[in-house]
Each structure stands twice: as structure tokens, then as C-alpha cells.
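Below, in C-alpha cells: the form predicted alone, a single chain.
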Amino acid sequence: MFEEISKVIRSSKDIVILPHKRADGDCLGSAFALLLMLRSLGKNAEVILEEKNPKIFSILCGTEPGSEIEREITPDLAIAVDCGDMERLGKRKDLFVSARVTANIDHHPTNTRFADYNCIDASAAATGQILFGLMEYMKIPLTKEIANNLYTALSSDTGRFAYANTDSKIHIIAAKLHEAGADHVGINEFLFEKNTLSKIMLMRDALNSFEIFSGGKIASVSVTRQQITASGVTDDDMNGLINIPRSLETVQVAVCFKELTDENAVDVSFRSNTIDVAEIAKKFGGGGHIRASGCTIAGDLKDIKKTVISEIIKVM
């Protein structure tokens, strides 16, 4: 799986790494682990983000000032990371297609394989797991800094190694990252135990919106753009609201609706332990994993909630 992409990396000099927009812990941890890997090979590499200076920078290594700032560049190689389709690159799509060669490293089963070289492993629990395999294949030394970023990636997408996608392979990799010096205590505390006051205020609004359908088999929360703006949350603080409906003991499908602040659309997240929510998300132009997926739907929140819940009931 790694032969072609490793050859492309070794033959390229100027490389840009493009995480998906509204990047999460797996995406950013993987992107900055890859950055350090490429720089260890002597490459001119940088990460270019859609949103600037995410809060998660405080636990990642290699996020020095300037690495997130876009500049005029025509790269030899552009690598999309944890990105299921080209639209998730947002305004950086033109930069991606301008590269001499494009690559795509991802673990989403709905990935559209939009690059010249596609390194996709849908069985991987996180894109960080794929990056770990690539690092070993290319015989790149595992430094403390790379380990820290990869541990962030794995812990993020496995829910601190508690989700169903956690297997023995993930635990073995985590042990190697721990041995290399990854700050597992600080990372997990940041990802799962600490909240800003603004996030707690938004969680309060989400709890107030809590609804159940089909006798408690479906549960949802929603937040409006007015609530998001009033709370003062950052994009980072938006993560985790889906865990409120997901925690209901009878729930089979949990849904979180978040109005976007910059356009007339709603971001919809799905979680399930029994239903293929990727198929539901695909019906609305999204995708992801069987148990965790999402989509963005243009229109009014009330109408979108009604349509999405009706579709879930139909599938169930």
C-alpha cells in the first residue's frame, strides 16, 4: 500500500499538506506528524489550514508560527490528509489541483479517491494509524514529537481507545508511541476532560434542545448560529456535542445539528452502534464511517431536522 506514495514523496522537494476543513484531532495530529516526517527526510514541507491557529496546536509538535499561513506556492506534491473528498479541502482546492502530483491519505470508506495517488485504508481506526505504517515502511525514526502527534490522532478517533474501532493493532501502536515519549496524560486531558466556559455554555444550549424519537431509539441535539455566536465558541469547541444524545442508554442513532455561522447551512453529525450511518449521510451529500458520519445541508434548521429524522426512521 505504501510503495507508490513513498516513491512520490522521495522524488518530491516542495510538499504541502492539506487537512480537511474544520479539522479534528485525527486530521491535525496526522497532518503535523506527516510534516515532521517529511522534514526529517529533508523536504520543504508545510501544513496549510482552512481555519487558522486551532486550539489543539497547544498539544501538537511542529506547529511553529507560520506553518499554518497560506502563501503563493506551486508544490511538487500536495497531500490531502483525512479528507474524504476534494470539496472538504474548501478554498484550498485550487492549491491542491495546482500541484505537479497529488496524493490522498485517508481511512474513510466513502473516500472518492480524488488524487493521483490514493493511500486509503478503511480498516484503519484513524488516519494516524496509516501514517504510523507509512513511517515504519519508509524507515523514518519515531521521535517524541512525531509520537505525540500520532497519539493525538489515534486517541481522538478512538475516543481515548474506547470506541468499537479500537483493536489490538491500535493498542500496540499506542504502546510504541508511549514508549517514544508521547504525552498521553496531557493529550487525553486536553481532548476529553477540559472544556472552556464558552463550550459549557453551548453544551447547555444543546441539552436544552435534546429530543428523542422512535421511543428513544433516535436522539438529537441542535445549536443555532445565534447560540454559537453568543457563546463565543471556536471551531474546536464545537467538537463533542454529539456525545450528549449518544450517551442515552436506549439510543441507536444519535444526531447533532449545528447551524453554520458563515452560510445558510447546517452541519449534521451521526453516530450509531447498530446502523450504517454512512449510508444516511451519503443521501445528503456527505459520508464517513459506518458508525460515525456527517454531512452539510443547505437550508433551514427546522426543515433539515425534520427531513433527516424522517430518513433515519425510514432506514431503521
The other form holds:
There are 2 protein chains.
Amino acid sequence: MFEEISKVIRSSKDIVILPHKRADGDCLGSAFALLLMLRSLGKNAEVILEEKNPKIFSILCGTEPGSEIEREITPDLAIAVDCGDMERLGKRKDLFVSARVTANIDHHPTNTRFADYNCIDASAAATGQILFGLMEYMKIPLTKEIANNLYTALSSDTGRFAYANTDSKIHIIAAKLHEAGADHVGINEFLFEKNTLSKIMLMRDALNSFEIFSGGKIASVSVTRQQITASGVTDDDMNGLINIPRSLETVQVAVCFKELTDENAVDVSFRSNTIDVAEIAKKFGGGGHIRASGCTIAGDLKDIKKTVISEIIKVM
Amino acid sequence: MFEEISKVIRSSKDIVILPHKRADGDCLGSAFALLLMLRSLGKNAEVILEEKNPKIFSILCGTEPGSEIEREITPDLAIAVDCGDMERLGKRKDLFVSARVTANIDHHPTNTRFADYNCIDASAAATGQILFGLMEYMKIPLTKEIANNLYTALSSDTGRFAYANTDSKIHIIAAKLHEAGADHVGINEFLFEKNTLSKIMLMRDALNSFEIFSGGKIASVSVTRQQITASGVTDDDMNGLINIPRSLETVQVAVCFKELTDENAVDVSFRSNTIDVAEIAKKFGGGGHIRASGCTIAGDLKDIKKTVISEIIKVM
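Got the form predicted alone; could you also share the form predicted in complex with another copy of the chain?
Full complex below, order starting with the chain above.
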């Protein structure tokens, strides 16, 4: 699976790497690992993000992200990372299609194969796992910096090796990343243990909205745009909120509703260990994995909550 | 290191396995893994616990713990598991010394080598790691049940592979436990993720009381006896509340105040990575470790909070 993509990389000089918008740990860890890999091959490579990015990931990644969407030269190659479809590139879609060649490295089963070269492995727990494979295939030396980024990717998308997507292969890769000196303590503390004051305040707001349905089989939290704005959280800070309803011992479907701050719409995330939540998300124009999915729905929080919860009750 | 202990096991028939009192995940996972290993060798083996044990671990372990301290026959071999010294055996010390031969399998660097045969590896992250080595040495087949117990041990004592004690060897073992079918999702969820509704409600109350002092170097939460009674939590449920102030990225001292339900007094817990909180607890008649301490103070929550926080500010 790496033959085509590695050929295309080798024959390109100027390469842009495009993580999806509101990039998470797997996406950013993968993008920066790829950046370091490409630079070690002598490429003129750059990661271009949709949003100005939290300090945290540039600390982890040991390199500054590029942030200019406008570029003067046309890239030889644009690589979308961890993007299920082209919409996930947001405003950078034009840049992506402007490249002489496009590629797409991803692990989402719903990937639409939107690029010239599609390197998709839906069996991978994380896009970082695919990049580890590419690195080995291309015989790129595993440095401590690449290891830190791939560890960030793997640990993020496997929830510290605890989700169902974790298998023996992931642990074998983790062992190699340890050997290369990955700072697993710092990365895991950073990803899972430490919170900003803003995030703690938003967790409080989320807990105050905690509700259960169907006798505790469904649990939800929600945060309003006022709360989000008042707390000053980043998108990353909000990713963990879904763990509050998930933690209820009786829960089968956990839902998190977040009002968007810039439009009258709500981001909805779903988690389950028993129900196909990708199906639920699809009903609202979203997608994702069977056990973790999401969608964005236009309208008011109160109405959306009602509609989504009754849709979940239907499939249980 | 396994030559002696495996000989002694092979030459014994009736074997008791003794985890330390108030046994944790590593201790119980190791003890039950050893039990299954010994039974697969045809031994008459039994785990004997100090306390009646939480349902949870017998679920994980897939076998019922023995609970009788009085035994009619003298065991050929008593094996202390994960015990740094003989005092950790509590009331079962007499049973231990009554055995024809005693052994001691442990990873604590302070182990006093109190048995006839001491199988100690202070470099092991968990006693479960030593048992995995013993299992391979004795060529005992790794069943799914043994894998579940060893995974419980490893994941507990490495904090889901996140503590500094985790290395590539631990991940290699985890990979083998995955291959044998360990239920990593269920075990990790059980160990780290699941809360009762009562606990979630009390976390909400604690978050609503969240306060910072000294620009975020000190953070506290408190819960009242009314909140504790209304939520119906157990003492175990309350142990995690201190992690809320601990998680603040700027915090140096985290404090949790819990009103006692049966008297006009408050339980205070302290955590720090930089300050000697045992000293602070001592000022109020308490004690503990440098990084984790506690005390009980008679009086009203409001006054006690004020006094304790100003005492912490003094030492910072």
C-alpha cells in the first residue's frame, strides 16, 4: 500500500501537509511526524493548519506549524492527513486542489478517496499507525522527535491504548517509539491529565448540564456558545467533554453537544461500545467510526438535543 | 532468576497465594494469574485475601477468591505476592510462616527478602511483569484468563502505560496479552473510566466549589455532608475528587475538603509535586507522604477552608 505514495513523495520537492480542520492529537501528531519525515528526505515541506493552533501541539511536535494559507508557489504535492473527505480541509480545499498531485493518508472507513493517490487503511487504529508503516517502508530513521509525534497520534486515538482499536500491532509500535525515546510521561500527562483553568470551568458547565435518558443507557452533556466564549477554551479543550457522559457505568451511548460560536449550529459527538453511532451521525449528515462519530447540525441547541436524543432512543 | 522459584513450585502440591492487604490491581491481577498458572500445572492452589474483596476484581479475574484464613492442612508452599514486607500480609502472616516453604514474588525496591525463596525484580514496572516472565520460563500456556489478569496488573501499575515505569518491554508483553485475547477495553474501562451516577453528581458538586488561590498555584474543591448524603457515594467514590484540583496545569498544591457526615469535622486531603504537604497536614494533626497527605479538622467547613488555605500560602 505504500508503493505509490512513496514514489509520489520521492518525486516531489515542494510538499504541503494538510491536517483536517479542528485537528486532534492523531491528526497533528501524524502531520508533524510526516513533516519531519519529509524534511529528513530533503523535501521543502510545510504543515498548513486551518486554525491558529494551540501552543500545546507545537510544544509536543517540536516544530512550528506553518499558518499561511496563501502561498506563492504551487505545491508539487498536497497531502491531506486524517481527512475523511475534502470538506474536512475547510478553507484549504483550494490549496489542496491547486497542487500538481494530491494525496490522502487516512484511516477513516468512510474516506471518499478524493485524491490522486489514496493511502487508506481503515484497519489502522490511528493515521499515526499508517505513517509509522510509511516511515518503515521508506526506511526513514525513527528519531526521538518523530517518535514523540507518532506517540501523540497513537496515544490520542487509542485513548492511551484503552480503546477497542488497540491491538498487539499498536503495542509493538509503541515499544519501538519507547526505544526511540518518546516522552510518554509528558505526552500522556499533557494529552490526558492536565487541564487549563478554562477547561475546568467548561467541565463544570458540562457537568451542570449532565442528563440521563432511558434509565441511564444514554447520557449527555452540552455547552453553550456563551459558556465556551466566557471560559475561553480552545477546540482541543472541548474534545474531552464527551468522556463525562461516557464515564457513567450504565451508559451505552454518550453524547456531547457543543454550540458553534460563529454560526447557529451545534457540533454533536457520539461514543458507544454497543451501538453503531456512525449510523446515527449519518442521519444528521455526519460520519465517523462505529464507536465514535460526530455531526454538525444547524439550529438551536434545545431543539437539536431533543431530536438527537429521540433518534438515539429509536435505535436502542 | 526463575530457576529456584520454579523448582519449588514444581515440587509443591498444596500452595497458598497471599496478596498484600488492601490489594490493588497489580497485586490481585498477579495473584490470580499465578493461581491460574499453578492450577494449569495441576497444583492444589488457592488465593487467600485479607479483606472480603470488591466484586470488581473477581469479575476481572474470572475466578472466585478463597477467603478462609483458617486452613486444615499445612500448605507445602506459601507465596506472598507484591508484598514489600511481611507486615503487608496482615492477619495472614501466621499462615504464611506455617507453610513448609515460603516464597516472595515482588517488584518493590524496599522488599525485605523475608521468605525462603525471594523472586524480586525492582526493575519490573509491576509484579505482573515478573509473573509473565515466570510463566514464559515455566512454559505455561498463556490463556485468555491469565492474559486478563496480567493485563489488569500491568495496566494498573503503569497507569495505562503512562507512568515513568512503562518501557518497551511492558508494551511487548501487552502485545502478547492482546494476542492471547485480553479484554483490554473492559479492564481499562473498569479500572479507570467508569463512574456511578452518584460519583458524577458529587464531581459536579465539587467542580461547582472549585477555587484557585495564589494565581492558580493552589486549587481546591469541597463537598458538604448534604451533598455527600444526597449523592449516596461511597468512600471509594470520593477518593478521586482530589484529581480535579490536581489537574489544573498551574497547580502546585491541590486540596480537597470533605465534610464528615457523622460529626462536625472536615477531612482534608493534600497533593503536590513540589511542596512537602505532609508538613502541612501535620500542623492540623494529620500526616502522610511528602506528595500526598491528609488530616481531619473539627469545625465548620468555611472556617477550616480559610485556615488551611492561609497555612498553605505561608509555606509557598
